[in-house]
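A lone chain, given as structure tokens: the form predicted on its own.
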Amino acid sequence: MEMQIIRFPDPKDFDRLLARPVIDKVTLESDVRKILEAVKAEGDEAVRRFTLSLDKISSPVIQIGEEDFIRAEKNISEELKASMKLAKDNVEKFHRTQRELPQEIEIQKGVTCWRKSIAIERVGLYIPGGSAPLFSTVLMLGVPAAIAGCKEIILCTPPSKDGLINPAILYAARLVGIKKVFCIGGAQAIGAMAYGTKTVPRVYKIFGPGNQYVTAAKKLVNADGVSIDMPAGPSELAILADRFCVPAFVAADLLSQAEHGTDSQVILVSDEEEIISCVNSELKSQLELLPRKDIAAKALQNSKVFLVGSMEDGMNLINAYAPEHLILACKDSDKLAEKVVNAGSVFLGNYSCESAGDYASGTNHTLPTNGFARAYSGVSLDSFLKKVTFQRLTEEGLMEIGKAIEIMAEAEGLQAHKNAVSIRLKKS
């Protein structure tokens, strides 16, 4: 299996050349509008029908109990708890210093301001749990969640042909702290967690990674009012490689984002011709041995490869795509790095496998996708925090910068406006 290769490409040619894989959004989203409707209407019942005509589990059990919990952590190996204890940590340590402290400013004499962050009361975590259970991303939602101060954290993960959850799902919950556990999946429970039913708590504000019925049902709850992380789409990921990169490493990188599904995209840029075909050789051999290489492979049929002039070129690129995921595979990796642009997260150097960041290395793998990393940020500490702003004027304080208030409200036609302020400074 070998990627497309376009050698020296227009940047005029860019937005055709990097486009992702394109769906039917107008089905999708009609159908999920029909589960979400239903949901809002129904509460349970929906939720409970939804399950069994989509997950095939006759009799579910919507909320995870504490002997579940029990179970769960007999089930997991002690060498992957020590594993996900970790990543937790250094998931822990990263998020802690995103922490800000008020800070009181004197704007001038009497006119203070300051700004607070307070968590967000009621959030609810989305974990995929199916072919590849994201226990990883309990973590990653889970610990920020805690650190901000969040009242309320729920989590929402599919059951698994049993109609269990997965164990290791379950005790990263716990390992964070999560007690509400549901056993719903789909495009039911990002609506489950939007409305609320008699079982589902309603939360503020939604986050985590799904299929595309999970991604479009956030981005129309999102619609109806209801905050979530980020839109979604895909994993993805880019890597710009020169002669200095080791083609083994680039190959598995690449297929570590391949496998996660057929509609993920992966885009290989180097100003070597040479390093392009060792790449491709390295795919090959290292697909054949991969569990999940037919979903691999599909996903390369989407993928392609860009031979460039210069590294510059190579930047440009990848600044026009903004992917999810950058892999700097070269020399100068660290100022290659000053040019970054557009990503959601980047990794330098050969030893800084995207790999490390989905898991261990302690920055968070809830990242912008489909090009959105041009506006948006990953999840981090902020994610779960609302920036209030604060003041306190004197009645010196107002005088200062009373006149200009009442020359702008006026300039603007509003004349309750300047009365607020004239009322007070005649007083004075």
Given for the second form:
Number of protein chains: 2
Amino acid sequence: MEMQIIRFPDPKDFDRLLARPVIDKVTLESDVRKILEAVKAEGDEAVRRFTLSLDKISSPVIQIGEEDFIRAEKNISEELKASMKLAKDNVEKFHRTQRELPQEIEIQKGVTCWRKSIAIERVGLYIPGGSAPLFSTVLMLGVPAAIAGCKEIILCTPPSKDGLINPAILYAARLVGIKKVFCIGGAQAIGAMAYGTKTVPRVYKIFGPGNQYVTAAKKLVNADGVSIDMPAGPSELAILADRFCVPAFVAADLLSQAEHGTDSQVILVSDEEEIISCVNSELKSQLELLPRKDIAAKALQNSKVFLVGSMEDGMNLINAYAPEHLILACKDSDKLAEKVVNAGSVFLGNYSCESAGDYASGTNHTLPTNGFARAYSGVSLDSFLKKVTFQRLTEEGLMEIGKAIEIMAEAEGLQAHKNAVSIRLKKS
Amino acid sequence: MEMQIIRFPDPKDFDRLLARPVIDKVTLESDVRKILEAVKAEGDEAVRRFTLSLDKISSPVIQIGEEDFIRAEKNISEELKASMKLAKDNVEKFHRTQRELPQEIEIQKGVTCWRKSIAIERVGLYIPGGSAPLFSTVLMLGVPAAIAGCKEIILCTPPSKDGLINPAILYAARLVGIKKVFCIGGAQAIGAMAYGTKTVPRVYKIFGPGNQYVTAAKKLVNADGVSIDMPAGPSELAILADRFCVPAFVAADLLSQAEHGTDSQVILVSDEEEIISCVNSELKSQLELLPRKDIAAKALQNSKVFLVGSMEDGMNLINAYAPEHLILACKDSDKLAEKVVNAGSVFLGNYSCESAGDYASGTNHTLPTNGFARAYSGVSLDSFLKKVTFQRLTEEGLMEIGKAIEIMAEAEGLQAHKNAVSIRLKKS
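Moving from the form predicted on its own, what structure would you give for the form predicted together with another copy of the chain?
Time for the whole complex; same chain goes first.
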């Protein structure tokens, strides 16, 4: 296992060198479309059928009952509960700072405008099951939804082999105040939330990670008018490291990303050949000790190391890549942070490991992958709000700007737009 | 011409009564997909070909030259220039209030987080041509793009029959500082901006209204990873009116929306039968005087009037409909405004006509239609920014939250995530 080293890349080659692997989704999409159409037409009946056939659950129960939540709380350790509470508190603290109060501004005399943040009434969260029960994502999505004041927050997550839901997911759901949890996975869960069934309420926006079926389903319901958090892709980490870094820490961070999946991508950028070889040898020894070492080793094969002439060159390369996570393990991390243009979340210095943001520092871990950081933000309080604008014009206010409106409406050939002003000014 | 009146609708019937007309887009999408693929593969060559065949321009010029801008400035009246400057100033004033400065917060001792608004580097604006040259949309999109600090702001707009661009569009572009304007329309313009050609730079996010081809193209490039402002649909206005309203004003506002297109939708909600009949007779007489009366009359046929038992019932109906524009022509418009949940932009009182917000009050006129106001915001400064989160942990900070991270990572089965913390805490 050795990461591919590229020395002094030419900016002209950035696009090619930094290209993400392309996944063929055409066949997948037609399967997913069929599932969505069935759920839309048949509701719970279709959901039950897919849970039987795809999750191999013999007697599926769609909605989680109160007794399951009580059992879940009993089944997890006190130290895990305390850890989740600490994480929840920190995520809450950070996301509360994102609240914006309406601020009225008098644009001209008698023309007052403001905007108000209003919670999306109904949101749905999808939490993957499988090998890793991502209860941390329940906190990352549920906390801002609760702060925003969304009235209906529902959660879907697939059953494990025994037909149950991981207790940590249920505990996290209750911790953030989610009352309705449904044991549904895959595209059928996305369909149920997008179109509603007798049991599952329809929502206006769907959040959360998932496998290729979930991702394809979110994309399809989005094209059908249901809002989604952001387009998805495999998780990524870029690290910019100089002499100031600790190679063992850098290697540990690269591995923490690589263990997510064989399609995870990690990128190391450094201005020191020596740092690169130290990190590489640390990678080898640390990898051996990991339970998910096969996954991590495969992910490292897709990954790249860049030797650059200066930290500035390195920063340019990283902005061209637009990583989901970026660690600045360098002396001038504060200064370099100011040069970040394209990234989801940035970690400064030797003690800001990505794991901190994944779980407990307060920032959100639902972030734009696949270069989407060029145009998309990660999940924040804003993701659960709409910003509605308001305006009040007095008679005097309309007199101030009315003439300009009449002239522009006329020039655009919209006489009735003009008339809505003229009829008012005539009365004055 | 008489709008359909529905008296005392049952909330159970809201979904059916308020449903928007559904447009079949399947055949359209396959045509548009072909155009996009050709532009992606052949670049300028394909753009030229489609301009020849679809816009019927014999010798298409893709990029607008300096002399065209100079000619445009000469060709429009001083009063239109002054009106556009007033509008630009007001839009600028309002959108400047939307700026957010980074605010550092110490979550726990040694754990500091903040988020920073960073401009999307490259954005593309689409401005429709045709019967109404929408230069006002150039202001609505170009002003926030400039405030955000987007480095590359390009604009595409279709040629008129003589192969030229409306001078007001060119003047507006220069007014907001846009240097690169391309004379390309339809799906080929969206493709050129999404994938880039030799002449047209690739952008990361595409904004602006358009016909069904443009809308379908935006949807398709969005599914391909290019961000767009929002999904589109026909323009809409709902008015909630009580005894306090001026029926002639209400009728003028309904018509100003109805003239946009035959598929525009207007909805009037009132608690007074008398108001409804006064508005209806005003509609008849005002309609006769409009140059676009055929369009407006057709749009009114799709539209509805609701008689409700109380203003509260009316507000519930409107929140269920989620209109793009909402006028509160009522006595307690301030109080009612507080009950708005789903709307794009809200106009309070008798002198806040929709035209004001369309042109010059300062609020943005690019707003969510088709019920999207349930989950989407209108265009604002935010639309041109990404909000990137940052964090710095000191050694002490990691000690504060490290244990919780280790416990949660382990519970999620992610040993390497845990190890990234453990290796640092061991060194301490």
